Structures are given as structure tokens and as C-alpha cells.
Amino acid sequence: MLAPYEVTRSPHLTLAVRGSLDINTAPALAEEVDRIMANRPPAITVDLGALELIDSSGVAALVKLYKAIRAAGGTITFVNTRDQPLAIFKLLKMDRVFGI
């Protein structure tokens, strides 16, 4: 099975999520971020373009992120949100707080 994520660092840091971020894929998601924040990056960008469905467990991984990334003083973008994943977010009013 595939990751539920790609990450790039070149020319800036890009997290694109693809498929499905479920309570099945959240956890690997999650352990990169714990990976990612640990290079204290300035900036990332999330690309959600390839993502077709989340559910709660997926929102809280990217939730963490967020939150991780803010709390250094770091920058995030979320980018090519489509779908089901912006209406999940719109419910959850998070398409206010990703800045979507």
C-alpha cells in the first residue's frame, strides 16, 4: 500500500496527500509529521490536490501539522483543496482556520 503522502524539499518543503486519509492512513501521516517537524521547517506546503476523501482521524493529523508548524513560528499553505475534503473542512469551518 502506498503512503497516503509524498514529501518534497526542493525548492521549499511540500507535503502532497493523496487517496484516501482515513483512520487507516492517518497514523503514517501523523509519524511524518513528527519527522518533518523535527528539521523545524520554516515553511511547508500541503498539496491536497490527490486527495479524494478524509475522514476526523485524517483532519486531526492535518490539524496537527498546523498546529506544529505554527508553534515553531513556521508558515503553512494548504493548496488544491477539492471535493469531499473541502466540504469536510468547510463543515468543520477548518477552510478558515487552513486559510482554504
Given for the second form:
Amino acid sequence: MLAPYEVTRSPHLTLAVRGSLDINTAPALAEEVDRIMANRPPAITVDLGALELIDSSGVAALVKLYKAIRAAGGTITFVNTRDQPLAIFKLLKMDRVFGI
Amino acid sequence: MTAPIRLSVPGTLAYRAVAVRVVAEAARLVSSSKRREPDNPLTVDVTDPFDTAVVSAFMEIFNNIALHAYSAATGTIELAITPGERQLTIEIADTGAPFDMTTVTPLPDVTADALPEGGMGIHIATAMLDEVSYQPGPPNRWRLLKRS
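Output the structure of the form predicted in complex with its partner chain; the preceding block shows the form predicted on its own.
Let's see the whole complex now, leading with the same chain.
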């Protein structure tokens, strides 16, 4: 199965999430979040432009990342959120928190 | 009334994507939405608000059944999906442990310092649909309805 994410570090640390981030794929992303946070990055961009579907487990994985970055004093920026994922963030009122 | 689309899948997460694809296509029969990428069968391609609501809610209910109803047992998930002229009904039956709806608590106010990491699934389903009902069994029966 294709990983639900891709991490690039140049020029900025970016986590691109794609496909379906759900109860089946979110655990892999949560593990990547642990690897990302091991380096205590000062900032990260989360690109959701290729994310088709998200469920509550996927939301939880992104919330974990959001909390970890903030707890480490870093900043996190969500970009390109669209369609079903955007509807879910709005429904949960997380769009305001995430600056979407 | 259109005859229901019937699907029976093992009640595990491995079969979730199959069920989600069928539900997405059934929603499209009601919304008349077009696939953005008609030649790419690998995408679920949900962009229409009606399709979004139906698929989002269904994914959460399927998760709930596979994770909780069948946490200690195996069984099937029986779907009867009825596309109508202006609505879609999804009836879901399982023979797992019944779900206690009274355990669903309201979502807290979301702030940067208080973001929930769980307990969101049933809220997503009920907020996205016009009707969500649950009858503990066996079999346990969910009925989801979305009007266009």
C-alpha cells in the first residue's frame, strides 16, 4: 500500500498527505509524526492538496501533530485543504484552529 | 421505490474500502455528481456536498462496527443501500456487541489548547446526515438517511 504521506525537507519541512487518511492509514502517519518530532522542527507545512478523504482517526493523527509541534514551540501551517477533508474540519470547528 | 443495493462484507477494516466505494457510487446516483477523474478508478472522488456527507458518515459507522461491535467476535456487516429520487437510505446490520449510544458525549468547545483526539465519529455521522437511528440487537441495526 502506498504510504498516505510524503515528507520533504527542502526548502522547508513539508508533510504532504494524500489519498485517504483513515483508520487504516492513520497509524502509519502517527508513527511518522513521532519521527518528525524527534528532530523538534521549528516549523512544518502540512499540505492536504492530495488528500481525498479523512475520517475521525485521520483527524486525530493531524491533531497529534498539531499538539506536538505547538508543545515544542514550533509552528504548523495547513495548506490546500479541500473537498471532504475541508468539510470535516469545518464541521468539527477545527478549521479556525488550524487556520484553514 | 428503487430496490436496495445489497452488500455483505466481513466486519473488519480490511473490507472498509470496498464498502465505502459502493456507498460513494450509490450517493452519486442520488446527487448526479460526476467523477472529477472518471478514468481513474483508484480514487473515491468525493467532492459533491451530498456525497461528502454520506461517505463521511458511513465511514464512521463502519469504523464503529468493525472496531467495537466486532472487537471480540467475527461476523459480517450487511448493507442495504436504497437510492431514492431525493434521498439515500443506508441500513446496516451486524451481529456484534451492541453499541451504547449513551456513551456518546458532546464534543467539547474546540480551541487550540483543547483539541479532541477521539470521540468524534458518531458526531460526524449525526451532523452530516438528516437521520441516524440505532437499534441494538442482535442484529444491531443502524439506519442512515440523507436527503438531497
